[in-house]
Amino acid sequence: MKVLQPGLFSSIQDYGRFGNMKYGVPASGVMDRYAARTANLMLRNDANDAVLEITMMGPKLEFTAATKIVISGAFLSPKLNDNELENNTVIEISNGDILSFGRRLSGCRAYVAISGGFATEEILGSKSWYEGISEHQKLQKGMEIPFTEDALSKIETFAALKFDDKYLRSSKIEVYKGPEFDFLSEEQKSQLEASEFSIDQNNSRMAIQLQEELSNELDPIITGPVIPGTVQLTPSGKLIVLMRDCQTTGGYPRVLQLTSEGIRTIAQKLTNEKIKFLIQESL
């Protein structure tokens, strides 16, 4: 698969790397696994396979072998040929194909799944991308992925699968109580709650910043873990939320902890955009 054009920032992504954080290797991966897995799924994929993540300004991207297709997540408007293209669905592929994407109309993070999954290099235990880790961070003009030509892709598939969609319009972020909530006073805690918060302009795959403060009087802690989810509260207030290419270890109050369909609904939002956080009992 040739790069014609990179758009904003694409980059071949799996559920990342485990076992290396001690290390300080993060964890990286898909930003919303839900429909990362969705795409893999319907090609008869494992989950896991690596996919394109797009993130709100698309590729154009040649096929270069006949193959299978199915993009999920955000709707970016994308084009077969200049063919409009449904997301969610099997798409057959020839060689020689041009695939695009346009206006974006919901969500900021879209994902390509191919027939047996791409091709790239895989470096402890994953084929995510992260500058340092990986030859490449995000994809460039002229670039040519390697995909898998599988016996599965040549397979009539008539696959479908409900893609509930109503995360990428949701403000909710489902989140726990953090290791240093409770240290918070309670006027912090329900502010925490009831406020409405902002995403900041600095997002990014490694932490999305949010832009209302909140009145911060703890100690710094001893540097501890964090990961993907971790919000952390900085000295001068700010709340910032830590996602799949965060560092491993952190010295500010870990005060929520986003779960697996917070991470995936706050990695949907654009600058911005509101969020509210909806705390859930710990398990």
The other form holds:
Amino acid sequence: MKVLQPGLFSSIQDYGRFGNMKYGVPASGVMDRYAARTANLMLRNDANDAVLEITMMGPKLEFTAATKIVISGAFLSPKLNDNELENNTVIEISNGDILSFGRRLSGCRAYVAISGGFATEEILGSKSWYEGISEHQKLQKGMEIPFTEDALSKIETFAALKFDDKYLRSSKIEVYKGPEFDFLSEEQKSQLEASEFSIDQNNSRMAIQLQEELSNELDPIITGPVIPGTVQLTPSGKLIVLMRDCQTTGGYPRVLQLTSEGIRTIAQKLTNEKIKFLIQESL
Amino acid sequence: MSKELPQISLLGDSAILVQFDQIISEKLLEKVLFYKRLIQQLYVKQKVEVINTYNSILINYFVAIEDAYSDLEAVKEVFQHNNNTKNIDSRVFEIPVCYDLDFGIDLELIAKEKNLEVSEIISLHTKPEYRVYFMGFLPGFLYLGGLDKKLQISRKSQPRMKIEKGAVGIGENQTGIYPKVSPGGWQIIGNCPLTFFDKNEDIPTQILSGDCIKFKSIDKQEYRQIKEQIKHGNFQLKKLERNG
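Since the one above is the form predicted on its own, can you give the form predicted together with its partner chain too?
And the full complex, kicking off with our chain again.
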């Protein structure tokens, strides 16, 4: 697959570089596992096969062999040559076909799964791109992205799988209380539960910052483990939702922890969109 | 007999967090590593990673936990049925550092502020065995304990945008080595020619949580030699014998 135009920010991701936290290596991996998994399973791939994760503005790609793809997650008005495409259906691709994207109609991140998965280099057990670990960090013009070309033998697809896209429009983020939640004052707790927060422009695969601040007198903690979905409260009162490329340890109080569903919902939000935390009781 | 258990709770739906007292000590690290090893044995057949920090053990699952209740119970049982009795064998690695003023760009400043000779700073820094508590922050970054109180110094008020790979720094009661070029606020006293993280190795780094390291002062010529050896893949990390 050849990259004709790179778009805003697209990268190859699977479920991440699991098992390397002990070396301080971020896990990385798809921001929205549900969408990536759906796209993969429709092609009878493994759920965590490498997909292309596209952020807001899609690339223009030329296929160098016949294959099948599925697009899922955000709806970015995909087109194959001149034909408009739908998300969540199996699309037959011929050699030379050109996939492009247009207006964003819902969500923030779209996923392109390809029959057999993308075949980029595996490092430390994962094909996920991450600066300093993989050769590339994002798509660039002229790049060639390899995929398994004999994949057409897997003709059978799983088109009956249904994609429930309600979360793309939902502002409710499911969370559990974090390890330091109980150190918060009653006022801070009710602020977290009742207030709306807006996504800050400072948002990336590493972390999503929220605009509204919480008053904060909590002391920093002794550096401890953090994982994707951990919500940290900084000394200045900013809330930072850690995402897939986050560091493995941190010293700010961890006030909330997103559920898997919470992570994929916030991964589909754009700058200035509003969210509300829905605190679930945990065991 | 009642036993005081650490705090054991779910962290979201894909992890369990075990937290001991909020302190940094080698004794606590021994305890953490002892229980970490036992917990790892619970999970040999599952895609789960178990890591530690100063006072925590994180049990991180690849996907959401299926039966959180019984997994929590199993982890609690580890603490009910085992007592941390013996110390864990730790290895000591020799880490070469060149404290030449070209690398140790803050050495003279520290010497002035602490009223020490540069040579005293070097001998205070190379004397202790530092305990490796864990890795975090950046791939291959070691959280070390054991810095001499005389060398404790505040961070730069204005962090540097770019610190060289291998830079050895001091910040408050911590010392460490920047494994790659990055911004940072520590006072820089030297540079270590070793590579602390090699993504192409199956095990990216030889030093593990619980090991010890000891810095050895080298001159610029030795520094260049080691760089060459690393380039050609024939550098061997030196393991020291423990005295006594």
